[in-house]
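Take a look at this one chain, the form predicted on its own, written out in structure tokens.
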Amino acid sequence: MNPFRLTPEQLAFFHTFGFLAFPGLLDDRIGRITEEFEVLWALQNGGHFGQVHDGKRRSCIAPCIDRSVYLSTLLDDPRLVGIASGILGENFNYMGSDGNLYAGDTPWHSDGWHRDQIHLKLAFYLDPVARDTGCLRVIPGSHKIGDHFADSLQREIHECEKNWGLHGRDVPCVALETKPGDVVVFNHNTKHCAFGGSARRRMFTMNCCQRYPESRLQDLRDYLAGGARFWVERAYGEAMISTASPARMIHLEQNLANDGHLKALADKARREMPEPSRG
């Protein structure tokens, strides 16, 4: 059993306002990670993943921690798998990761819009990031698809200034600012953004879903196929595959007998598109 699990009350506080924060919760492995993550920019930079960093616009890597045989076991560290299982479920499904370099603000956005399945990232900031310097904001509660205030955030919040006359900066919101080491997760359907910062914030993040059912195994095949804008032909990279013991596995085997359609569809986008999507 693993002996990292969430409180009852982390558990309360994720499900009312759609994210959690864990300072210096990687603290003793934070070095060696931005270390490989460096290591992965590095070959980024010379062209072996197709994209470079001009700092004038986010660069991604996707998938990243995948590439790395490192980077791969923060999929086995029992304070992550602790985070993941205590939300999702023991067989919850790694949806994949991408590495990011961010250039200039992020406006508020949600990565999803999920009804059915509850989807969640983990975000790792190798930089310090506060308010103003490009730290993850969020808004609390607005994740809940069915209630008055995220359906109402959701429909207005692109066009904050002509509806409510404030700038995406001035919204209201919780700033989690950060160092290295510190974790934060949140739902995939939570507003959030970040505003100033360098042209150059490292961010790295795993995504990680409840399993789907076999009743609804098209929808993961559907989400799975989002992957071909990165030029990604299967749901994970070799890395993470090649070195995954039986308990890693667990969390990887729906997504591996359902990603048969992406080769095909990368190989299209390779032909559509001068390089890798950037977000």
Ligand SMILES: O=C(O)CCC(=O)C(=O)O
Given for the second form:
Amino acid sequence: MNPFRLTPEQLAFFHTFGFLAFPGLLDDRIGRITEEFEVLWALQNGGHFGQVHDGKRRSCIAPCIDRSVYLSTLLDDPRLVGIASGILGENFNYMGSDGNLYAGDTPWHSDGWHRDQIHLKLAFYLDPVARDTGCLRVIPGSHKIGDHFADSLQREIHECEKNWGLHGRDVPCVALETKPGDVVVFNHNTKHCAFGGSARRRMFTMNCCQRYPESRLQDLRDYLAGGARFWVERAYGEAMISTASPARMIHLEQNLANDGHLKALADKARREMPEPSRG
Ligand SMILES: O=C(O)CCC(=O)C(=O)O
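Output the form predicted in complex with the ligand next; the form predicted on its own has already been displayed.
First the chain shown before, then all remaining chains and molecules of the complex.
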């Protein structure tokens, strides 16, 4: 049994506020994680994955951890599995990963607006980041679809200057300042952003969700179709699949059974786009 479990208080906090922070959670692995992340970017800038980081725009590798045998083992790490299974259930789906070199601000947004399934993101910032140097900012409670506060934020936050007379950086929020080794976790619905980072702000994510019921598999396929813009042909990268233990496979199996449409969509994207999506 996994000895790492979220406390009832952590779970209640997540469901009420839409995020959690784990300072120092991966301190024992962060050196190697950062090295492996840089290996992927060295390949990227050598042209392997299709983009060059110019420090002006965000660059993105997707999938990210799936391309590295070592980084794929993050999906076996009892601490990360404990967080995801505590919130989503033991049979949660791993929903892919992106590796990022950000340049500049990320405006307020949600990663989805999911009513029926909880989708969450684990975010790993590989440089120390503070409120005005690119840390993740979140609005507590903004994930609760159907709630008056969350629904009005959803309508108004994209024009906060016009609606509230506020620049995005002045919107009331919690700034999740982190150092490498910390992990922050948030519901995809939670409004989040970052302001003031460097031209090479390193960060990668792991996304997970509740297993989809049979009645909503089409929603899962539609979600997976979004991966085509990164020119990916399967739900996961080769290293992630080929080194999967039976325990890891529990988190891969539903997507692998439902990604048959992705190759044709990725081929189409490759014909139509000059490079894979940057986010
Ligand atoms: O760090 C950032 O710039 C924002 C991260 C973000 O928006 C995301 O991962 O969805």
